[in-house]
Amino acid sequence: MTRLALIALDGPSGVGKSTTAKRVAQQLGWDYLDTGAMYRAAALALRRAGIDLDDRPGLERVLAGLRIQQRGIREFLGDEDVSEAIRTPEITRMVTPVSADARVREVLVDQQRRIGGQGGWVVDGRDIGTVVFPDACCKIFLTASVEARAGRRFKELRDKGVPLPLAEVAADLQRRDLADSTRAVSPLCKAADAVELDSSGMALAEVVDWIVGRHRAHPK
């Protein structure tokens, strides 16, 4: 198999995939694709249209008109910058069932492959190395303990002015872990040829340097 010049960064919620992937892309001079933001934008579009996943005609109508773009690190729904709107607790609660829906995934995976198919991308998600880009030259499965992830997410939310109890943040992560790993379509799992990195006791810079070093040493 010809390997695609692309880093697939998979892992559970709250492990810091997006921040890590952005920094890795910067160091390599590559582009970054936030697939999680794409699913959040789809959830936002459904919420605004008042459509749920049981409304098949409505869902198909929304998906047919879905235009999601990433410009730099900003996410756009049509021509609207929704980078902040997709990070609210309401959308966070919606995104797990939306991202597990086969109809939604089919549309977004097709878009992701068209964007990253020429290589030169760092792409993060839950099924990048297993489903979206199985031919990626470098696959990393980034993980961390629930305690470490909850602490990071708690601080992130607090800094954004959305404080939640630490126990509630941890419970939400565990709920999402279970849903992501047991869903019928593209469940969260480590690709057979991925390298696992437990970042529980690592600083962000250490994680980024490790991944960049791994990629540069990896056979192309």
Second form
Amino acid sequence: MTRLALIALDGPSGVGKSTTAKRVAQQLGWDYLDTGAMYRAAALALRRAGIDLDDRPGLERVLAGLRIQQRGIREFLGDEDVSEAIRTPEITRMVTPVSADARVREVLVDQQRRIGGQGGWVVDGRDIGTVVFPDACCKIFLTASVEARAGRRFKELRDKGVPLPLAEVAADLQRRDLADSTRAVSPLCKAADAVELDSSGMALAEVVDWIVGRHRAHPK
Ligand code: DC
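Show the form predicted together with 2'-deoxycytidine-5'-monophosphate, please, the one above being the form predicted alone.
Everything in the complex follows now, all chains and molecules, and the chain you saw is the first one.
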């Protein structure tokens, strides 16, 4: 099989995939695609249209008019920069069922393949190595313990001035892990040919160096 020059970076919520993917892309001179942001933008579009997932004609209409674009590291819905609007707690709750919908996934996966299909991308998500780009030359499944992920997310939120109790942050991550890994369509799971990296005790720079090193050692 001809391998696509693309790094598929999958793993659970809060493991630091997007920060890692951005830095790996910078080091390689590649582009970076945040597929989670695309599902979040779709959830925001549905929220704004007042459409829920049971309304199939409404869903089809919103999906047909969906214009999601990543420019640099900013996410756009039409011409509007929605980078902040897609990160609210409400959208974070809503995106779980939206991203489990087969029709939503069909539309966004198609778009992701059109964006990354020529290679030269670092793509982060849940199903990149299993479904979106099964021919990616480098597949990383990034994990960390719930404690390590909750600790990092807790500090991030505190630094942003929106502190939440650690137990609540951990419970939210566990809820999302369960939903993402047990859904019927494209559940979060490690591709058979992915390498797993447990980043629990690692600094960000170490994780980035490990992935870049792995890619350079196995470029095809
Ligand atoms: O990585 P994130 O938290 O921004 O992702 C938002 C949601 O989208 C999350 O519930 C998982 C889901 N997602 C997905 O199902 N498939 C992807 N490729 C990326 C994200």
